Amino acid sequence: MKKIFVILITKILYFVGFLIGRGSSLPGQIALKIYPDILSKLVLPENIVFITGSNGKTTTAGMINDVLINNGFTVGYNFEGSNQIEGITTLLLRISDFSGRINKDALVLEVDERYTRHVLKYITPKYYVVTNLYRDQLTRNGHPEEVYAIIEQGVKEEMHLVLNTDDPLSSMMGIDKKNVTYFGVDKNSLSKENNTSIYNDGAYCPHCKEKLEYEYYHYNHIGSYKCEKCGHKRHDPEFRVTAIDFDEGNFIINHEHRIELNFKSFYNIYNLLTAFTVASLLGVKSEDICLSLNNYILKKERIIEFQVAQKKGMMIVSKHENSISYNQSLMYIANQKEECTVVILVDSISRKYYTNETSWLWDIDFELLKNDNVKRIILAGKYAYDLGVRFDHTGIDLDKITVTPDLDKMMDSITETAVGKIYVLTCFSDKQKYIDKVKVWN
């Protein structure tokens, strides 16, 4: 009976929620504090899948989503991002019957890496996808090693790990596992056979803490490692990447399953490549597959498309606190062979918590602005000066560069000196204070 009243009570608590346009978490948390159990009681499928990691997460676990839907599959999927213990409750309750048991298909739940091991207290997924492990909010985070011990408490033998062969960090944890599948990016155009950021997580292997040996870089410290030492390395991966061409905008996957690229990013064909390693385990044929991913449009509040002084433009949502982020941002920008102005805009930092520390500037490869087709650079909001600040460092004409802290004057400064498309780099806590000034028309 208890169990019945606490999801009657989760329900209807999401459904006042949903009309008055709060949160999903708060149902969540109060059915957790009514029966702190309750997730041990519902009656799952067996598909379940969780995707964590520093980056992707959000977007892979979508892909993931929409691949199974299109092919007939039933799916439970927390799509209004609520990753942690109390969201994915609110989600869980929402979806079962009264009897605890929720008839789909498979779960597809994005889970906050921090917080992974809370619901792996009681569920355990069938695979357990980890995307990669980067600096990000370090602030709240700490450490990426730290992160990735959190990750590693939870891990039961039974699950299938999914990992990504190309980060050194997040690779380790099918060290001495059976129940591993690998996915990776094979060398190719854009590999680099010398780190060329601002800093090198890869410097030393992160099990033995020698040096790491590199025979190529996709970017940071992605990409072909091998630790002469414990012999931690990139294992081949069983679903790869084997060929790119971003001039026609494709990629292959082993050989012979080509995807069309809507967004021409090195990290966009991570989380693709991901979606597709998952949905094969789970029995999607490859060509399916295919066709569910060619040309993905990434959701709206990734890519956002306007228009304001008669120009065209894009803004990139890029995770504040989180350098791996802003620089794949860049990267599309500096391949870009169109002139274009480009604006930053860190007005505040985090909607989570409040913070005004700003040194992950300077771990962002800012230097891949310094390319004759970026004519105007545009620093804006309450950190301009920060920026400022970092740019003198850049090697980049100062000529090219306005600081601006208020935002009105920032607008002033697009509509009368842009050129070419605009690109604007911002992360969530402040996109909607840009789109509520320009037309956004996608």
Contents of the next structure:
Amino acid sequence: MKKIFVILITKILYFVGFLIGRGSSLPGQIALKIYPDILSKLVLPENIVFITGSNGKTTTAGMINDVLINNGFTVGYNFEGSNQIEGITTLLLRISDFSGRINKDALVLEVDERYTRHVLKYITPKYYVVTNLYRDQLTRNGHPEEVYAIIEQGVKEEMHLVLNTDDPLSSMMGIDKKNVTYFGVDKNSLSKENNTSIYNDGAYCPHCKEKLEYEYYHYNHIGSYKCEKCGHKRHDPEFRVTAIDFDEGNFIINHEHRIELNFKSFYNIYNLLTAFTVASLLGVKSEDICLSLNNYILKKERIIEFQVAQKKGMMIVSKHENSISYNQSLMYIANQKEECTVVILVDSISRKYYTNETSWLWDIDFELLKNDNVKRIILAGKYAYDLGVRFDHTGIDLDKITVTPDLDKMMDSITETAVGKIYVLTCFSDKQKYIDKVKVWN
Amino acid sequence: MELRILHLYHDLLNLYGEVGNVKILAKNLMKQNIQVTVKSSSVGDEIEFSDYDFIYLGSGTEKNQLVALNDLSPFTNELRDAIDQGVVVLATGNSFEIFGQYIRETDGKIYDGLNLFNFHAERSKVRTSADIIYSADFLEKNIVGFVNKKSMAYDIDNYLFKVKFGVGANENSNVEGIRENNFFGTYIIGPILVRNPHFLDYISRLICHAKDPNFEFKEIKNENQVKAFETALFELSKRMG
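To complete the pair, please output the form predicted in complex with its partner chain; the form predicted on its own was given just before.
And the full complex, kicking off with our chain again.
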């Protein structure tokens, strides 16, 4: 009786919230208050996928959802912003019937890495996917080793782990486990012998702390590693990227399945590979997955094309306090051949909390912009001067650089001095401050 | 003049962009027409500590901190000699705990420290993170920064900073860090010398004058650095009320 009541309340609250445009976590929060065990009283489908990790959760979950829907599955899926236990509760009670049964073929749930242990108390997924573990919002999350310890809590034998074999930290979860599928990217023309990043989180084995040996790196600490002491190493992945062609804009999985890239970045490849892996495990045919993932358009929140003063530009939304996210965007720009101007806007570090913490600017490889095609660099926002000091140490010609905390002056500088295509790197927290000043067309 | 900088555990204790401290210090000293050599060393390296004019250590994960402690233990006497000779040492984040008597884990397990100074650290169950403003009696301006730690320090005799905003050495403390001779330790993480140009200036002078008391240090300001500091201090002061 109580169950029906809580489900009803949640559905009503969600509907009211939807009408007035409120967030999706409150109904679940109230449901959990009235009935803390409600999640364990639901009858769930067999196919449940949890996706957690530092980067790429939202995009990958979205891709999996799209592939499944295109292939006739009915799916329960939490979209952005509702990846904590409250948001997940809202979703599940909203799509369940009054007996608490969810009549879907699959549940695809993105789970915030700090909350997996809470959700795992009530729901055991068939597939537990970890995209990667990077330095991400250390002010709030703590460092990656702490996050690892958290996402490992509550993992059960019957859960099938889906792990990134190229990441020494998150792949550690597969040690001594039987039920594991690894995905990874093989050595290719973009792989490097040395770690060229400003820091190296792969210097020591996360398992035993001996120095790790690397055969190659894709970026940062992502690559092929081996620990001579404890034996922790990159396992041969079952789902592997065997070739990448950025000029043609495609890559190949397991020597035969080609996927066309709408956005040519390593990041995007890992997300697509993860989605391919999960969809394959759920029984979708490889050809059908490729059809769904070909030219997959990233959500318009991530890549935004705009025009300002007759100049074309692209905003690549990156994450403040997440150096690898910035590095991926910078690598994309460094791989372009045409002349360009790069704007970096850091005005509010987070949209969820206040902090003045800027040390992450020294974890980002801004040196990637030391490239002939980059003609102008504009550093803007409240932290423009901090960026300015960081750029003093990149070896980039200072004559190319303008530093301005004032956003109107940033626009003047773009209008008057920008050369070639304009790339803007910023975070969700600052995105709108720029978008409001330009003409957007996607 | 020639100066030698040692970046100790550059690949183990560099959790928060702390390499920035070494980069900006080297650059600042070079502007004084000093020839600067930076040596990055790590686990297993043989090091003559007394060969250096400045030694820097940054923050690490709790595991990495203990790896560094274990590796550094056999060199305790050499390190003590170097500090006694006046070599300038800056240890930021949890690395300064290594120099105390011990670190006690939440389960009671104790790791002996290098025991160079009389204080100890206790691991906490939860992480403490906070924007901070500190003051120091040897600096005219305040220090801005960020603390992100999973431990507290107790029984520090000679503290480095007074807390004006944010957190201190432990839950009951309104002071923070340690200063003994030319050894500076603080829980502040990240590029503290980047964010605080006056502290960079102070440390630079100290290193130069330890080498040559008659060295004529020129005042050279980096405009962006000063403005970044002023912006941070202004923003944080607003929050202090």
